Every structure is written in structure tokens, then in C-alpha cells.
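Presented as C-alpha cells, the chain that follows is alone, the form predicted on its own.
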Amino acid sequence: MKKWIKKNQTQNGRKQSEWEKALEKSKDFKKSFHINKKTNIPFSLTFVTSLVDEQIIQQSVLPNLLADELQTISDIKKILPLADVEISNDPSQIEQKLLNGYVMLTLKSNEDQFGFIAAQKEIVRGLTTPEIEFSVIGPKEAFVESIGQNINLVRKRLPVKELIIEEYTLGSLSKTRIAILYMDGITDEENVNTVRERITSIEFDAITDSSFVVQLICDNSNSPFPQLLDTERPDRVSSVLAEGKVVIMVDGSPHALITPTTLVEFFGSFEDYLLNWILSSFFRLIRVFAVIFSIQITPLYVAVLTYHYELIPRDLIGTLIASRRVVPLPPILEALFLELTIELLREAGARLPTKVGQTIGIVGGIVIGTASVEAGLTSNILLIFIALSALASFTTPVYKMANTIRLLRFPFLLFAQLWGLLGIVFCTCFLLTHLLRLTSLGRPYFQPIYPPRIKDLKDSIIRLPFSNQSLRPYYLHTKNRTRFNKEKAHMKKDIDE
């Protein structure tokens, strides 16, 4: 036994010595030696203490290996009461398995075979309510950083064999697990193949969040518009999978990615499906109006005051003159000053602890706004417009799209200063051209508005009743377009009545 221990401590084959020398530099690397009580065969257990649950080793692995009859490495599948036990004679797997939380078993009688016993230590936070996509009604579960737990939340909602999960490992250093989810028999195979090809073609050293994947596989990385929809809600993921979309999950990220997606989906909240269709449609229209208002109101103020005084109603001219009588700055500098102030307050509030950030946002906005008007740096009318514009931008339910809307105001302001209303028209044309050319997973981003899909408009800017949504979206080209039999549903309703 002592000779075998000494031999293992010096060298155990060329391949093994390389990984062992590298891991021995780490304090959390451990190798223990034992003897089976029945067969007197020495064996060793090798593992990384920070990655394994030592309670599993002490309670389920070591007592059984010491007490039960252990002749060959294949006996561990009978001895150990664990599901994930593998046997291999490939030394190249050792490093990967150890760093994934496995315990390696080696017998003195056969050092060319290895047993790998799963004993991963799971350190994850418990389920919480959604922080970004919070809803007053409906489920209150949100994804966490464990990909296994996230898949479990989806499986629980779609307990069918058609839900397919493919897993890949990406990142030369991070070895991050990435899963692709789709519904077999529903999802278009072309969409699945496109996602599969883009995922497998990723070359990056460390992928720590789903945002890395978005930037690496999106159609146009130079566009400010998000081309994959991220969500923290398992119910939303289950819903889009049933529609025929593809979902990407990344281990370590509490957000799932949905693709392909369209522009109008970023202005819809999952809570819309939990409300009456009339209320849902009303709220969606409010969001669309709020986005247009948020982007256009400040540039319109600059354009009208700089070039188009004749458009101002007579009753309003006196108020405008009075508000700007002591303001020394031109409208463009006045607007930029307030816009940048609002952005600074937003960033400060976002980076500070929650309670402090909220206080800074409210108090800072009131104090700076009041002081700037009293000091004559800005007019009170523009201050109202800026405040309403900032408030309107918060109605966008998807955080990444809200950031894009914040950015869009600045080029519109520049064009308004250069050419007035004509500049705003030019900028709007550039924006629409960009959106028409943009794609998500090769599918037009502006659908169903362009190319026009009349049947898909039933769940876009407005949402019609579920009874009118018996077909899946046309632009997804699903294998099975029928969600439910509309005629049978009407017949059952008539019978019940």
C-alpha cells in the first residue's frame, strides 16, 4: 500500500502527471488513499474540494467503497447508490471531469481505468420573484443562475416528450454549458439549425452571461436594437416554445434568450396575456404612443423654437416667451443639458444600492430641475417635456429596448437642430430603413408590419381574444401551425351554454 501511494504521488502515467502537476498547485486539490475491507484492494479518490459536496463522499461514496466487495472498477455501479457514475479508460477526460465536480476513483489492480462519480456542490440562490418583468398577477417565479434549475422550471410547465434540449460547452476557459430548447414537430428545423450553427461556431475564452451569446450570434452587432429577446420568466419561455420559437439558456445567467423575435414583441409584456384582451390592447397602444412621444417630443421642441415659430399657437406664444425670457442658451443646448442630466441621474440611481438610488433619483431630479429653472438655464416648459419623456421611456417592458430608446433621442435632437422638422423626417426615414433591413435569425425584424402579415397582426400592437389565435404566427414557418381546433372549441362552448 505504501509503495503504491508513493508511486501515485510521483507519477501515474505521462497524461495523468500533466493534469496532476497543474492541479496540485491549487489548495483545493485533494487525493486520498483507502483499502477495501473485503478484498484488501487499495484505491484512491481524487477530487477538487471546492467543486464537490464532501457530504456525498462521506455518506454515499466512501462507506460503500470500504465495506462492499470491490474487485473491479465496474463494481462501483452496483455498490454506489448514485445515478451518475461513469467508467472510462481515456486519460484526456480526467481534467474535464474533475473540474466539473466529479470524484475520480482509481484501483491499484487496474490503474488504466477510472471511475467518475458525480458529487457536484450546488450553490445557487433560491427562486425569487421577477425583478425586471414583474407582474401584479400571474406566476411569481423567475430564473436563477443554475441552468439545471431553469430547465426544470420549463419542464414543469411543458411536461411533454416533444420538448427537446440540446447542450453544448463553450468558452476555452469558462467551459460554460449552453442549452438550446425547442419543440419537436412544431419549431421550424431551419431556425433550429441556424441557432445550432451559430452557437457551435462561437470562439471565445470566457462566456459568463447570456449577453455574451447575444453579441456573438446576433445578425447585426452594429445595431443598437436588441435582436434576441431576453426574459427572466419561465412562463414566458414556455409560451414562446409552444408558439414554435427557439430558446437559449446559459449556465450562470438568470435570463433566457428567445429567437427569432420582432420589434413589436419588445413592447409587449407577458402580463398582457393575463388580462382581458381589451385592456391588453389598450396598454400596448399606450406603450407604443409613449415610445414615440419619448423619442420625438424634445426634438420637436428644438425644431419648432429654432426654425418654425409659425407653428406655435398664439395662446402658447406668450407662455413660451415668458419661460425663455431669462434663458441665455439656445434650445439645443438647453435640451442637451437636461437630457444629459436625466441620464446622469438614471446611471447614478442604477449603480447605487436600491434605496439610496431611488432617493437620489427623486431628490436629484427635483433639486436640479428646480435650481436650473430658477437659475435661468432652462425653461420650465422644456423641463416638463423632458420629465414626461423620461417617464414615457419607462413604459417599455424590456430593459434593453428601453436603453435603445434613450439613445435614439440624441440623433433626433442633432437632426432637429440642423434642419428642423425636415431633419426629424430624415432621421425617421433612416430609422425606418434600418429597421426594415434588420433581421433576427434571418427573419425580418419588422414583421408582421413589413412584410405585411395580416393574420399575425392579431397579436402585435393589439391582442385579440385567445379564441381568435388558433394558429401559430406565420412568420415562424412552424411545422404544425394549428394550436387548437377552433371549431371544436366553439362547439364545446355552445354545449356548455
Given for the second form:
Amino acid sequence: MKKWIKKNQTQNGRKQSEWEKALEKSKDFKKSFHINKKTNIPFSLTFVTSLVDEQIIQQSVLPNLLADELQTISDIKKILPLADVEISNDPSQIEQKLLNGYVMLTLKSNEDQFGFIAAQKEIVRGLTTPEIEFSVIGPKEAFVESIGQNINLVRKRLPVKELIIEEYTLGSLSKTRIAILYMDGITDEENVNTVRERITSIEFDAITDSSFVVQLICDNSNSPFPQLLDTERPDRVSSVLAEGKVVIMVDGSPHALITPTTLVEFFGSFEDYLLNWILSSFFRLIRVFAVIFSIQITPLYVAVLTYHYELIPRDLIGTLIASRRVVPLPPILEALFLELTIELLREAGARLPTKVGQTIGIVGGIVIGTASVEAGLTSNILLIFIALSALASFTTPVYKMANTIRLLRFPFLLFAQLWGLLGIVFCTCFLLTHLLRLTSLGRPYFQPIYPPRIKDLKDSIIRLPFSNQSLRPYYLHTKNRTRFNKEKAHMKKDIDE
Amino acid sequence: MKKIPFMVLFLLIMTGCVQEKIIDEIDIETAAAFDQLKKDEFIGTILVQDYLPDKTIINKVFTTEGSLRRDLLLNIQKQTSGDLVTGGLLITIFGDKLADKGIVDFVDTYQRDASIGSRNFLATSHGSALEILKGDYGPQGVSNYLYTLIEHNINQKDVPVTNLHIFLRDFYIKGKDPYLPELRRLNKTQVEISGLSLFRGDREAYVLPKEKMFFFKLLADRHSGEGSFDVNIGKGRKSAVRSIRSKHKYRLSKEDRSQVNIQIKIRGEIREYTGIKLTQAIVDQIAKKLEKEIEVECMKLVKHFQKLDIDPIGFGYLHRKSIRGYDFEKNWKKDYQNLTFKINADVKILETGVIE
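To test you: the structure above is the form predicted on its own. What is the structure of the form predicted in complex with the partner chain?
Full assembly next; the chain just shown is listed first.
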């Protein structure tokens, strides 16, 4: 008890000097003293130079403070041509405000009251085209690292009062602003509550990107699958908000997070909505095929060549044997060798500057591939398979999912070597069980395939025309399921009349 | 969480149970031939195809003698460089002397070996089976050549459908006898399907000449749109009926249970005609002629089978399934000899060519 009182006393007594002491160590902390020309009242300005825009101080703040009549602190509201001017007498706010880029004004006569003048310096990268989720047609805006700018991009697309933006500041060191976006009257309250709870209970010191949030709030952090969909496209964000999903935005991250999400959503790109439904359904099916192909083809090669020669068609067996005749390695080593080569090329390409990276990819692929076939280290058929499966793994439109898919084939390879086809079946069962158990913020991840929601298939591995999308997805449990009047949407006045 | 180390251990231990067979380290048996050497002794021949990196195929033939099929395989293992496996088997040929003695002992192993597919072919040979495997039939390899030879003749020409599965079914079913195509070696680089071996049980009883196979296929199988037959309507006018599709139907006559009504339906097109003008009257004449010919030839065939007491078409099975409580074992032998047949062919010419 005694200790507690003592601690509090010292804190209260030394409070102002404590933040001042701490800040004075930094070079960018500045305190300047001035005297008003009309009333001769001395006052001081305190701010962190790296956070404030000196132009505001020089052009709007200082000239007015010096020239106009300044009697009491409440006068600054009249004097300054700025909207965000506050007056407070709570010393506990000082540290926070200063570090948020406010300029603090104190009069020498009354040091208990402080005026806070907003003069933040906003360094925002200009809008660029989306690089990861690039689309040939459609909008070319992508999010940037400033949450204000990002919310602006979304608000512009959904100019209704129903769009709610809640904001939290998290991270004991980073003090990151995190916003939750949802549509009032559409989004399920329960989903919003889950997100709110998860966000507010984050315990972490420095949240520098939305990817941190993904890993901090996901249901199963031991799963290789991303459980929140991240996107850099404001158009995608506004369209999922309209569907009734919740979006999380993190200051300093050009990626917004979409939740709850499902596995099939990771194989749809936003461009699918910009194309005719027949084309986009075809592309989605191709992507699903590509994923299965990419995961399974090398393990199948290893399993069949190691254990199940009976399964090889009569016409293919000659080609396979002939290509493996000079290869001294068993199929598994041969496959691992090539898979690792591809992974190395990818990793090297990702670490190098773009132009060099591309060259590495092409040169490496061609040179190492042909060289290893000529040296007799690998069979050329496997080389084709591996190259195709690497190519197929890049068709996944979401980068994080593409990474997962590249990883998945290694356990499959191992099991194919240990148990042959049985091992592949075993591994597939394990993968399916994992996917069935996985949830995205409490909602099933494998939906609409399981639990089966036939109606939700309209926008999953296929995409039906917009006139069939009049209902919001069932699994989101939206408060208002109708998006638009179906009958009216079908009608075309000039044709029907 | 305790389960996971246990599972990993289990997986690692269990891997010892699977035997690796890496495809370029094994010798895959793709064709086999069996001949009778003398009483209770056989010559077994196994063909292994070896594939070289430049895509050429080497046919390696291994021959050994023994008194049991198992002996044959074991002896051959001593000659091959890799593990000899049976899963790639495409065709097995039985020499004529062996076929006369019965082949089911050899086929029996095939149905017990899980790695052997049930769709590979069995065949008999005119003369030595070994000699057929020793031939050289071109770049695709001996076993592939023989396999596709039989396959396309089944799909498009006159050989009725046959494979290991069908042979075994015909053998084990009561009231039907199996048949196999017969191969004949013409010279070192040529081989032909010379006829159809008809079996009584597992012993060869009769070889149907290849001219009659068209009619046998009408009775035992169906032509599926690729059959062809030449009709001669006299006065040097010949026509070729192509794209034949056929169906057959067997019924025991309602009045007389010992009479089998055979309904054969044929649809074909005329592709070649050596006369001057093909009128509708001539088309009808051709159809009639073909009908007549089919009825006569098929009747000859079934009568001949009856005389030989073989039943490749399955009249016994028809009896068994059509007559309730039929005592097959007791009555069939006698009933078969008393069986009468009525064949009704229905030929329709659907097209006569593009230019009228």
C-alpha cells in the first residue's frame, strides 16, 4: 500500500519533466520561446521536428501567434486559421499528442493549460498500380501505406453512411492505428464482434504491417494456409464490404485484410468480376486444376516410377524408361533436386532487383534444366513436369496462397517415396482433414464445399452472371440477404417492351 | 500431441513393408509364350523390351525349360539383369501342341497375380509360339506390335472381342466355351491372325478359318461400325459393304424350347460397286444377297459347332438362363445335340455414297 502511494506520488509529481527528459535526448525534439508583439505575452512552442510540417508552423502558426492579439490561451482558436486546434489541461495527453505530430503551445503565465495545434507532416507515396494483384482491365489504383488515404479510397467507392469505420490503436511501441470497416445493417454483428475482440486483445509491441495482424489474430497459427485474405485493391475491398464481409486496415500497410474468408476465395482474382462470367468461370477452374496439378504431379511421378510400374500406359512406359536410362539417381532424389533448384531460382529471383531477377529466372531455368538433363542427373520428362508445376503454382492470384501451395508438395513427395500411391492418398486425407477443421474467424474455411452450401457455389470455383448474384453469400449470415431486386435486374426495357 | 511422434515412428517402420520397383531397374515382362516340349515339359519364353535413351527398343527373349510354370519364371530370373516383374504383360501366346493339351494351368497364375491387368490378350499360335516372339516386327517392339495387331482387329475388323477376363469368364461359366485368336508367323518380320481357336473346356478343338470370322463375330460379338464384307451378286458385279454395325439376339422359341431363334441385325453402307449404275433395285438385291449369305453361313457354323460339341456362342448358358430349374449337368449334353436353329438376318443399306 505504502509502496503504491509512493509510486503514484512520484509519478504525478514528476510527470511533465519525465516526458521532457526522455524526449530531450532525441535530436528532433524542439522547444522554442517567443513573445507576442501586441500583448508582450511570452509563450513557447514544443514539437518534434521530424513529425510536424514546418511549413504549417512558419506560414500559419507563428506569424499569427506573433502578430495577432494573444491574451489567454483560448485566443489561439480565434487567431489560428487551422481546424484542428485543441485546448486541454490534462498533462497525461502531452506525450501522446507530441508524438502524433501536434505542436504544443503554453503561455508562460499559465503553464497548466496547453494548446495543441495539428501540424502533422504526412509523407504519402503517390497512388500506384497494383503490382501483386495486377489486372489488365479495371481500376489501376492500389492502396498505399497511409490508412487515411486508404480509407479515402474505399469511402469514395462506398459513399453511404452505412459504411462504419472503427479505429483502434495497438502495439505498445508502434501505436499502430488499426481500422475495422463494415457495413452497418448488412454485416453480421457476430462477425464484427469477433474481429473487434481479436483486434483489441492483440498483445504485441510493434505492429508494422497487416501481415502481423493476420498472424496474430488467425484461428490456427500452425496452419500453412493464410486465413485472412489480403488485398491491395480498393475495388476488391469495397466489393467484399458490399457482400457483408469485414475489412481490417492497418496504418503503414498497403494491404487490407478481408475476413471471414474461404479457401476458394484465394483462387479468384478480382479480374474475374471484370470479365464475362463464362470466361471467369473457365479461368477459375483452370486455377483449381493448376493447384491440384502443381501439388500432385511430382509426387505422382515419384510414386508411380518407384512402386507402380503397372499403372503406366503401354505407350508411355518406353518414353519414361528411355528418359531415365542414364539417370543414376532414384526418382525421389531426382525430383527433390529439381524442386529445390526451382525453389532456389524463385528465392533468388525474389531477392534480386526486378530486372536481374527476371534474367535469373529465365537463364537459370533454361541453363540449369538443360544442363542437368544433359549431364544425366535428371530425366527430361521430370524436368517438364517440374517446370509445369512451378508454372501452375504461379497462377494462384493471392501471393500468400501461392507460397503455401509450393510448400505443400514437399510432404507429398516424402510420402510418395515412403508409401507410394498409398502415401499420396494418406497425405491428401490429412490435408483435407486439416482444411475441414480450419476456420477463418470461427467460420468454416472449406465452405461452400463443406459444409455444402449449394447456393454459395454461384461465386466460388465458378462465377455465375451478376443477375444470379442477387443474394449475399449464405455463410456470411448477413442481416439483409438481398443485394438487389432480381426481377428488375433481369428486365431490359428496350427488349422486353 | 503425444500421438505425433508415435505416428512418425509408425510411418518410418511401415515403409519397410513396401518393395521398391524403380522402373528402369526392373525387367518388365511384356509378352510370354509357352510351348510343349515333351510330355510334362514345357518351353517358356519371355520377352522383355528394353528402351534405350535414343528411343529405340530392344527385344530381349529369354527361354527356359521346365515342368511347371513357376519353374519357368524362376529359371528366367537367373538370366535377367533386373528383377523380372509381370505387371507389364500385354500378350501371352500358347503353342498349338500345348493348346491341344489344355492351357488353364498357365492362365491360372495370371488371375492370381494382382499386378497383371485383366485386359491383356491371350492367343494361340499356328506352330511354335516361341518363333513368333523371336520375330522382329518393327520399331514399336514385338509385344506392342502383337498387342495392337489384335486390338485393332477386334475394334475394327473380324476378330470377336477377347482378353484375359473374357477368356476366364467363358471358361468358368457353365454353358459356354472360350475362343482365342490364332497367330501365324509368315516370316521373320511378318505375322498374321490366321483364324480363331475354339476351345472345348481349355483344350483347342477346332480352328475357325479367317474367312469365317466375319460370321462368327456376328454370332459371338457385334460389329461396331467398322466391319466390312464383299458381296458378289453375279455377272461380275461386286460390291463392298462397309461400316457394318451388327447386333444379335438369341431367344428360345416359345413353342419349342429346343429351338433357338437367332436374330441378326445389320446396318451398312455401300462404298464400292463394280457395276455401271447403282439403282435402288440393285441395292435391295445386294441386301437380300447379304442376308441370304449370312443366314446360310451362320447356320453352317452353328451346325458345325454342334457336331464338334463345342459351344463358343453360349447356347448352354442361354438354356440355363431361359429355362427355370434346368438341370444343366444332366441334360445339356443330350439337349445340345437335339438343338435346332432358326436364323433371321435383317440387312439394311443406309447409304450408297455421296455422288448419285
